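The data below hold one chain only, encoded as structure tokens and taken in the form predicted on its own.
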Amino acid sequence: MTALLKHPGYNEERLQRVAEQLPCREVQVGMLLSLMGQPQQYSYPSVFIYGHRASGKSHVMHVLMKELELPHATVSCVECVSVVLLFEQVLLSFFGCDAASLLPRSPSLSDFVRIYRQQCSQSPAKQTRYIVMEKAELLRDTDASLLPALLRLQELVEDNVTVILLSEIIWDKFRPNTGCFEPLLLHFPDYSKGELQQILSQNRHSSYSAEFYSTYINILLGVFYSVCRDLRELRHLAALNFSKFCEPLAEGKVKETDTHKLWKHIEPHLKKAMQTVYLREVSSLQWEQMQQMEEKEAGALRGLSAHTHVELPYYSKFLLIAAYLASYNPARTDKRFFLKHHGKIRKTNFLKKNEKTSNHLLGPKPFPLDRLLAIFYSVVDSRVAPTASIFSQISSLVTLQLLAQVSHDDQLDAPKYKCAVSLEFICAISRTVNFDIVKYLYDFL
């Protein structure tokens, strides 16, 4: 590993520390070191590094700059919402707060270049300075002249400075239409399954052997690799479920080598966690508490994938309640439940050929949008104007698969929906808004 990182300009001990912190990225680190050259040499003006999320781009640059003690400015384009913050961050990192204070209230690119050149004349660079731009795709939304200027900043400021852009999109979608200086391109590919196994196995628990933790990671990847290859998410899932994996071992029921029994124990828990990959509906502490409640209350769904723990906006809860009532109550019963002066209407008046069949056994029925809104305005405990926010929340419920749209997308005048949640779920939602839904269900009269 260290043979790939040998470089005449850097100490071998430092390169060894870099190699230890960057497993499975030896090729990319070696390419970067070749592009950077020796510290006192002029480097290429700009480098464009691209790859999917969690492919190690930012981590590699952070370790290289820290361990090799290179002068650098790390700029997050998410945090720097304006060019003022970007210019300040660069000047502050290279020349201190006095240089950053020289910027005018609304600095232009020429102001930044002028102040940078002044500071360079006072403290010239003894080695290459690096500006690392994270989430660089956001630069496309800034002034059209900023990106071309950054790509040739070395020429503009006449200093040994290299701009490194980190992005999740390819350069072809990044290139300005007006043309610009072409940076060197370096691709960070996704980690393979074997590489993920190697990286995740390094975070083993001190109380267990490396072989045991490696077995656990292999089982985890066998479940999640087909749906998630994000290293950060997999690391989170590994930490979240490891205590459950170790339970039979702690109780003395199995040995570390009984892989099959350990797999049988953890399989249902991993399948539950797989339903909410990336969502992070609950914290790790809440997840552990839910696992304990699940063991105490048999038959009650308290796991990570339980929809009762999904937090919805206030009016979205009432919209979902209205949708459930519209799906499981016959339309002719709306007058009975939602009109104050409906007269005496007995349930036997509605019972005909399906008098012994429960609507909950038949499943949810589709309903039009106007009926959903009519029930919503009847059950909500305050006056709500029919604003765009209400309609957007209906779309959000469809996106969350709590509602299902059964009409065609081009049917804009009267779309139809169907509620896709269970009775236990809607009862849990109703309790959070102090609404007794059972009183409004036809099956429970």
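On a predicted model such as this, the values are computed, not experimentally measured, just so you know. Numbering follows the first chain given and starts at 1. Here the rigid core means the biggest group of C-alpha atoms that line up within 1.5 Å when the two forms are laid on top of each other. Compared with the form predicted together with the partner chain:
Core-superposed comparison between the two forms: the CA of F391 exceeds or equals a 2 Å shift. After superposition on the rigid core, displacement of the C-alpha of A331 between the two forms amounts to 2 Å or more. In the core-superposed comparison between the two forms, the C-alpha atom of L400 has shifted by at least 2 angstroms.
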The other form holds:
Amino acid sequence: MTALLKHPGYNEERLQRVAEQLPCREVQVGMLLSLMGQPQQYSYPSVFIYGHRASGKSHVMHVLMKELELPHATVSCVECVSVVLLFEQVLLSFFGCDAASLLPRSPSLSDFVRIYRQQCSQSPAKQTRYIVMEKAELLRDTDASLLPALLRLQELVEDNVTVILLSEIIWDKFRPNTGCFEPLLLHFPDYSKGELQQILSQNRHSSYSAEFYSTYINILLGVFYSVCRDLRELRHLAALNFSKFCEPLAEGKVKETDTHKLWKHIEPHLKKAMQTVYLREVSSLQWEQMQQMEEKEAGALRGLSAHTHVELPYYSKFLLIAAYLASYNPARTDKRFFLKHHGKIRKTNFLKKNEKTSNHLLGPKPFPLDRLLAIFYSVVDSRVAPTASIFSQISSLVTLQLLAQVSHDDQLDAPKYKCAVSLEFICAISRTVNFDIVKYLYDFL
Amino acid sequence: TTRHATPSIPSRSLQTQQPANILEEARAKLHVSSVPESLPCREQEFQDIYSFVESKIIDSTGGCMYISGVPGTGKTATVHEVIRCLQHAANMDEIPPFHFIEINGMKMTDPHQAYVQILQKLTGQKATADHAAALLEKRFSNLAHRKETTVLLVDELDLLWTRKQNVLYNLFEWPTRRHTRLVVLTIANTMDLPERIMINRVASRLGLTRMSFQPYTFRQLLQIIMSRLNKMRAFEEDALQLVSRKVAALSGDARRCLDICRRATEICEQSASDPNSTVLVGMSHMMEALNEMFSSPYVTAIKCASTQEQFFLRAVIAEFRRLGVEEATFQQVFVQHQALCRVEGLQSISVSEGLAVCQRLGACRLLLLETSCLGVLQRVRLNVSQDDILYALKAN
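Counterpart to the form predicted on its own, namely the form predicted together with the partner chain:
Let us now look at the entire complex, which starts with that chain.
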């Protein structure tokens, strides 16, 4: 850390504060500071910082800008649905709202550069100005000239300005086809297990000792580290389950130092949390309420994905069943399943070389409307007239996203569909109409 | 804040310098913008256009003429000369006076701007495109007696094409009306333009009065240069022969020919030790200028590329030979690249560096690439012939 504290041009106290707020990022911060140089010096025109989610890219930039009080504009590319907003934010944070109001209604890049230069000549930069672009991968989808222009903005506006791009995607997937000014690449590596432990242990509960909390974090990482290294998610889990961990302590059953008993108590609970909380099946609030209620076992509540029961009209159910059969059965087996006098054909006769794998693994196949109706008439016992209501039920199944139309939207005569429901769902539906769907599925023959 | 939306050439504050020596004088005379009084080698075309326009003016009727030819064959210059001669004749009261206006398709932001410009040049009125079209329509359909003929020159006709072709239709429709007294001269590059892009009712109104300007032969090019130099001794005879033969073989573009001659005088001036000595532009200078103009920049680019880039190009060719198709994905080429590096005893590079190499080659258009979002799956094609690459790689 001593290397970090000796950057010329910056206040040592502030650098100390930066170092305190950014644990385990000393190397990266040191690198950034040496790239930035002294405040009045010209910095490199553009820096590209990449790393996984929650590796501290935005946080490091935010703390550096705030603590060292550098002139900066932080722009999130998700918010900037049009470039106007981007230009406005940059001008606003550098020159105040007068400059931003100078922009015409639909400004081009040259408008922005013109106004920037004009403002800059009135108030030239005493320090390097920084534009921090978060989620920079969205810049690729905007106007093709925007990214190359931002990369050499220093040259265009003739001002001491540096553009810092933050992204989770590597630079190779950014490079425009016409070439551009190459930015400096800076990688933020993932936190190791030890570093995660160190960072998570920092925000401990005030009423318990530091060792106790660090034990808790250790147990938590032992369970979750193999599936999740995202700092934000782990922090969320740590906050959520801590009250359960402290329960035996509050009841006076164990002491703080009795690690083994605490572990015994929390471990099955965390295992369960992995199934429910991490996927947000049960919302965090519900989870906390459940922990309060002693009698109710965790996970007894039905999660979001358990609510797969949908009430459908009688014929819609059969239409959906027919669609499922059409999607997952090969068309040449229809005769065998749905005709009355087909004679005996064994499955081996049907098997072709490329059909060793199950159709359920390959996903649903598209089928024409005629086939759907043919299967529908054969699975429904009674006589059904092809009324408008049958056809409107098909199209409403499409709007409910239980079916998916794969052919073009305006095709009236031979539309094609796919069935978009799972096996459990269709089994549940066929049970309600007393139809044994497994008997009709080619995969389960 | 003032905005200078219209780009313009900055105005000259100093006087242009008078040519000091014979080479500078030759350069001034060979400049493309200094069009001579009479165009050599275009006498026949001049005569045809002149008699066409003159007869229309004298008969006080209207008509269309379509002039085509590859760039640099003197179409616009000839028409301008015809108009100049006609105006001279009108001043001498040999023919009735006429009004000349000129529009250029390239100078318009939109084909419909043609109406606005024609109206402005006819009457000085300013109007929107729709309004101008209505005003022109009224003006040309009015049976009131018009005093003088209007000659309209439309340069770069193909750019006035719209989907409904109403601009072209109107341009050719107006002269066919009685009492309009409008002569339309249209210039474009392709000979079969009316048949290719115009619908029948437009092409038929254009009529069959067509003229095509053939590219200059080497004798004509030589004559043009000689007439421009006007017996000034700045070039060796052989050098002029060489440049006119080369250009005539390639395109027959007079402008290109003049440019090369001017470049050769510059080279001659640089190579001369004493600036005041009178040196003729010789074969060597001309050869150098021709090489500069005609040699392919691709070969030079490949020769000057870095080692890894040259290896990558070699890997692309190797992969194409293996696949038998002129297209491969980056990862296929990269496998070849690594093998090549191993054979040559070079340190193999990472995928990121390989992508950087590939995308740099793509940026200078030696390769044709898909968007870089696709990463290693982007397909690679060559923009140069394989022979060119092999030639360039073998040379060093």
